[in-house]
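The chain below stands alone and is given as structure tokens, in the form predicted on its own.
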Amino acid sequence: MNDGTNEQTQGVTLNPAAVPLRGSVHVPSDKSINHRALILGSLVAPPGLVVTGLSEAKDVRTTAACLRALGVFLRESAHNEWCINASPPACVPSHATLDCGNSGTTLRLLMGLLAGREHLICTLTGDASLRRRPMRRVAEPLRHMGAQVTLHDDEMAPVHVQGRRPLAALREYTVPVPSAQVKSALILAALAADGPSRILDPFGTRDHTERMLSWLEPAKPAVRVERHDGGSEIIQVEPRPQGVHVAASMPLVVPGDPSAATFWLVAALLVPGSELALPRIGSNPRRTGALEVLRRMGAEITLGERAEHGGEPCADWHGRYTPSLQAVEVSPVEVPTLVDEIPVLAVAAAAADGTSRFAGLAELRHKESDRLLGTVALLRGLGVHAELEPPDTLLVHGRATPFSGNVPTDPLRTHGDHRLAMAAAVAALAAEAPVHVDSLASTSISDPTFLKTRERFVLPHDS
């Protein structure tokens, strides 16, 4: 079998890298921005929104399928351009059941969008993993706005939403958890409110929704953001009862996903002789915390040519083998800017000199799996001394030869979590012997190209 592309019941065997990792790696476009381009595009007044470079990732396709079920017009051209037009009132169903698959972003952002859809009753559900993830953090503020939202066991999906218009504005609401999904859901709902809303984000989470709305209407944006020291922000949202009107004449171009790029950066740092280029990667400061951590570890990373697309900065990233990484301290305030990269940063920390400490990781318990416990188990299975310091701090004790192989009869468990699966595959490139994992199927959720790219650097008889 070829590097996990044809999985068998006993799992997947991953060989170490046979050659240095050299050349360019093109990662899919930013998954977070993809979701928002599709969903905000569904609110754009005629003639609609043109988006270039949408990802083939499974989660993104899930969002597109849900919007089509709501009557939104989505047309993909041969040149990977998508035209998105808001659904005419006659095409909006009165009842809909939407399968959000494994995508928490899809479900939570659609909760905010549908809360302001008058006369629509909708059920949002997903796979077993998604149905275990917390949804009350979105439901409660939507209820304050007047939407009727019912949760399973008052906490999880399936979620039943009965929209209304207008919603009551959020005069002042502080987001209680470091979640850009919660914040974005409330911004979407506030676009259908009866007046201005004021949303406070004390954590400095991803600001893609705010940036995109500002890019769509630069002269009079629906959102205005005050940013403060420490990353906190105050978002003023003006309702858009007639939809969002695009002033920009150029298509919305989605940059490369910085989370996916970080996995390849770490691979280049760990495999001797490697030097990789990652073109046109999104370099929003709210997404580059992993770069700053790796640089503090002494990693040889540079950013090349810079540009801006759709209100998002991007740059070419370059990473080179670094044999003398140093342990690092990561504080809770940094976590929102690197939350998806924790598993692969822990892989890098395993190769560093000293003990690395990652604090404030409670949000990892609410991902596709309990990603905090999953990361500890993954590292231990690779022979790394890793431990959890209650309640939510990860300690990784680095060493010069970090990763051992393991026996096929006891494969590493990825729990269907794409970040854990990709972290295991990166570690295996730098391992002393083959690494066995239960499955790599979940990698397609965020990066359908990941396994094919990995094949370039390993022996052809991975099995």
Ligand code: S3P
The other form holds:
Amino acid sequence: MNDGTNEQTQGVTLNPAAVPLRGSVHVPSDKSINHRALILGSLVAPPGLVVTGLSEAKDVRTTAACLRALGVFLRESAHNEWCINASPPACVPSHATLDCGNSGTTLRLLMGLLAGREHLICTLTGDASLRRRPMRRVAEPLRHMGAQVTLHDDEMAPVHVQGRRPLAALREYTVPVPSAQVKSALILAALAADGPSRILDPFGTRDHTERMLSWLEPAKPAVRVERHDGGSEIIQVEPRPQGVHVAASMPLVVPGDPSAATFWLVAALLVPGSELALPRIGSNPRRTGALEVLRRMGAEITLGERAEHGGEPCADWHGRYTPSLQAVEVSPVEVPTLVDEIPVLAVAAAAADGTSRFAGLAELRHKESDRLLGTVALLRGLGVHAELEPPDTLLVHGRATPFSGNVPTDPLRTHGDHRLAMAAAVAALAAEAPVHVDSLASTSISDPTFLKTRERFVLPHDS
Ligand code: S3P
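Show the same protein again, this time as the form predicted together with shikimate-3-phosphate (S3P) rather than the form predicted on its own.
Below is the whole assembly, all chains and molecules, this chain first.
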């Protein structure tokens, strides 16, 4: 047995926190912004885009590897500074097979980018989880633009893209699902269109692509965004036949990942005596729905010094043990702003007083696993009464006592899903007895520092 404090990550026994969570936790830089920095950087002519603090997360490294296979120039210099340039024409292959691993963002954004790449034929594939995820949501609008995209069973990866240019502009297209990946893929394709495109996002999903394109070309941005009350937005995209021309040579500094930070914030709220600081966390309002929900639960959270990096707001986050969390209602309109935080918010709800209700979670079924069913099973495995109200509402009946442990023969199942694995590990810190989990290997998908940080708060491994 071990408690996950060494590198062994299969069949893990997690001991409760041995000490309060105190001090600072530095989480990796934002995964979503990293993907976009690499992909938009691949459009930037020399001297290129300089990015500081690229994340070591597996998903991010996957995007970097795919771009390298496309001839993109990616060089790491001292102090973790990366320089990214468009591929010199001589280095662009005519065919490529790109392994997108576990990363939906990599695959979907690259579909949009490659649809408008003339003379390039690509196959995009990934691991078993990615090959089960829906891709028609991206392929269909790309086909409206004249892109040549075929899917396995007309639904999933492997995806075959035969690039052509120009694509037909999207005169007016409303994104039908709350997905920033779909929206971003269309913005990337629209850069290679024969005229301006108008893309409507009624859901207010994360807007990192829009912000980064505006930051890269402040004088004449490729996108203009109208933001409306309630979160919806209209994005006008001007095509960019020769790639993106960066005006300033300022490095792009990527803020800390708010999704990774929320795991530690919730851990601090649940473990008695804790008080944690999380410096320089991305605090884009499209990503901070979890903070609002936790505050409504009565959580002792404060945001300290604020700054802006690469067009993205960030702030120091602080969280303190809160013994009397209250149940909460989360409405469907809030879900895009906290979609990746549901498993750990459910853990917080399980420790709160009363029944919490999270409505409108249909998209969770299309994540790295069926995260809706996975979250219910995880909570039940910890002795919490949780249920699914059809079709997509999660009910969590909280109790203000620590979670129970479980037996090693029936470990919590994480389905290779990093967010479920980290939610389980956070709950285990606040449990009254050891918690057994099938694996924590998936944590490196988004936060390769997670297990090491956890070691600070538990007893040394017990075998
Ligand atoms: C992401 C968008 C979301 C999110 C994912 C990252 C992005 O997915 O769940 O972790 O970087 O655009 P969807 O677009 O499928 O909602």
